[in-house]
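Given next, in structure tokens, is a single chain: the form predicted alone.
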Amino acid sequence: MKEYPKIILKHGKDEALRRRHQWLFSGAIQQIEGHPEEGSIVEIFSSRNEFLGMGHYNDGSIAVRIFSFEQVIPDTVFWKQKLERALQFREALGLCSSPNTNVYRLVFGEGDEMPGLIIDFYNGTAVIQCHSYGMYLLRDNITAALKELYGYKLQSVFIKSKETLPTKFGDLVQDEYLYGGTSENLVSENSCKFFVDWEQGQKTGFFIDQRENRKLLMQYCHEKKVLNTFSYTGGFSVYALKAGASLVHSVDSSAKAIALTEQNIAINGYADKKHESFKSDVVEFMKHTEETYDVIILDPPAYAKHIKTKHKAMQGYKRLNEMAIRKINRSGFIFTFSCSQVVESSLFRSTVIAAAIQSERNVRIIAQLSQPADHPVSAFHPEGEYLKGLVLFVE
């Protein structure tokens, strides 16, 4: 078996790995034998020289992202088997054969024991996004495995990692097609149609993680006035119109996002007086609009991407939710979300409650929301639970 650089941990710093947590932090390292480069495969040992795991080395706070707790040969076959298990899981969920949905997440990093790797499947196109250089170095192996697993169902593979990898790799990394080329950008989700811009759009092009929450929204929108803030591609707006909303307003500060929203509204046949888009800062819009709403969706981008910005982020969440609670009509519903990984569910809930208290209106929490099953959370890596949401009823 090939020898890899060896990382030896400090005494007592092996507990997390023995619980199969997939991140090794730099502060736990006593010694490094060999000279691993960013993205190199390394083996991890306890202070008593016990093997603990294998992973990709990173020059940062998370020093190793662990992809195996056994000594394996991490060759093409190894990675193909991992991808095959991920696909079988989505097949078990019924996502790969649904007549109404042809978009889903195939790989969700730690949740699929492939830390640092995201793969989204868009109606024949696989979009790869790497969050570690080690995974980026495997892009050709991953593409070959995807071609074998999907066969004729796979039309193209696009890698989009330039913005998710450290900036020092900027000149080495390109967003490009690894297989095929420009293909059908139209997808179906619960029979709603969406144009997905995986080349230039946010993340991999579409917020797949809100699929089930968009579906739930439909229960509350019939003949109601709906405000969809941070609308991006207009996902919630399309679902609200499909449910028979009397009026839908979509708000986003990005002109590109507004254009996508308008395009998706038209694709689904709802380009009439029931919908209107506004290019505006959401807080400013809610401050100045004279319209009131029966349903409001608050789905902002991650306010806190790092622990240092957590306090400021919570102030932002509180202000946003308080404004929505004050703005909504009596007996209205608010779908409010946070996608910040560093914001725990309990803290988000407490912040929304604080906003409710400040608004001096009676607010009930009627549902707690999360990410869908194709974004699984490993029992050994709770940090994977990043999306949290609440449905509020405001009297």
Contents of the next structure:
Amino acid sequence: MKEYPKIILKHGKDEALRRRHQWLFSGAIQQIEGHPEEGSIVEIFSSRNEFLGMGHYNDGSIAVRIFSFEQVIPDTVFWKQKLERALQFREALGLCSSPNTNVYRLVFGEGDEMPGLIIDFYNGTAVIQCHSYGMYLLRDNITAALKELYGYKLQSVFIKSKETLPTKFGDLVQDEYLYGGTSENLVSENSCKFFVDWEQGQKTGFFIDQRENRKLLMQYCHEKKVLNTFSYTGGFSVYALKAGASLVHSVDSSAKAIALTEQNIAINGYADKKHESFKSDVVEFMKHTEETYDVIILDPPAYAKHIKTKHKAMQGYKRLNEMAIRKINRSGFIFTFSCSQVVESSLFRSTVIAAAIQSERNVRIIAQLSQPADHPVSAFHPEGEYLKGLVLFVE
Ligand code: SAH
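Next, give the form predicted together with ligand SAH, keeping in mind that what was shown is the form predicted alone.
Up next: the whole complex, starting with the chain shown before.
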């Protein structure tokens, strides 16, 4: 068996790993034997020399992302089996053979016991996004495994990790096709069509995590005036129009996002008077628009990317929600979200409640939303939970 650099923990620092938590923090390390480089595979042992796990080494606060709590040979077969399990889970969820949906998340990092790895499947194209250099180094193994698993259903594999890996890897990584080339980038989600720009778009190109929430929105949009803020590709707007909304306004500050929104509205056949998009800051738009709305969607980018910015972020969420609550018509519905991982759902909820109190309107919380099942949260890694939302009914 190959010898890997060995990490020995301080006495008493093995508890989290025994609970199968997949991050080893640098503060728990007593000693490193060997000279692991960024992305090297290492083995972790307790202070009493008991094997605890193996993973990818990283020169940072999360020193190791653990991909196995057993001593394994991490070869192509090992990774193929992991991907196979991820695929079988999505099959069990009914996502792989649906006539209406051909886009889903195949791998969600720790939720699939592959920390540092995201893979989204877009109607034949797998888009890989790495959050650890160790995973990036495995890109060819992963591509080979995907080809075997999907067979003819896989037309191309694109890796897009420049923006997600620490900047020090900037010159070492490239966003490129690892298999195939530009392929069909039209996907279908609950029978709604979307162009996905995985090469240039945000994240892997599309926010798959809102699939179930977009579907729920449809229940509330028939003959309603809808404001979709932070629209990006226009996901919520397309669903609202499909549900028979009488008017939909999409707002995003990025010209590219507005272009994507309009393209997606058009390919679904809704490019008529019912839809209009606005390139604007959301707060400015809400301040100045004279239109009134029955349904408002608030899906801002992560206001708090780090614990240090959490306090300021909460003020941002409060202000945004208060504005929408004040603005919405009587008997209106607000779909409000936060995708900041560091903002717990209870804190988000109390912030929205604070906004409701300030607005002096009667507000009911009628649903609590989260991320869909193809973004699973490992019971041993609760940090995987990041998307939370509330549906409000405002009188
Ligand atoms: N709701 C979308 C995802 C939103 S991503 C979906 O379902 O796909 C966040 C979007 O907010 C991005 O497109 C970004 O361009 C936009 N954005 C960020 N800050 C903004 C601001 N202050 N005003 C308007 N749009 C903003």
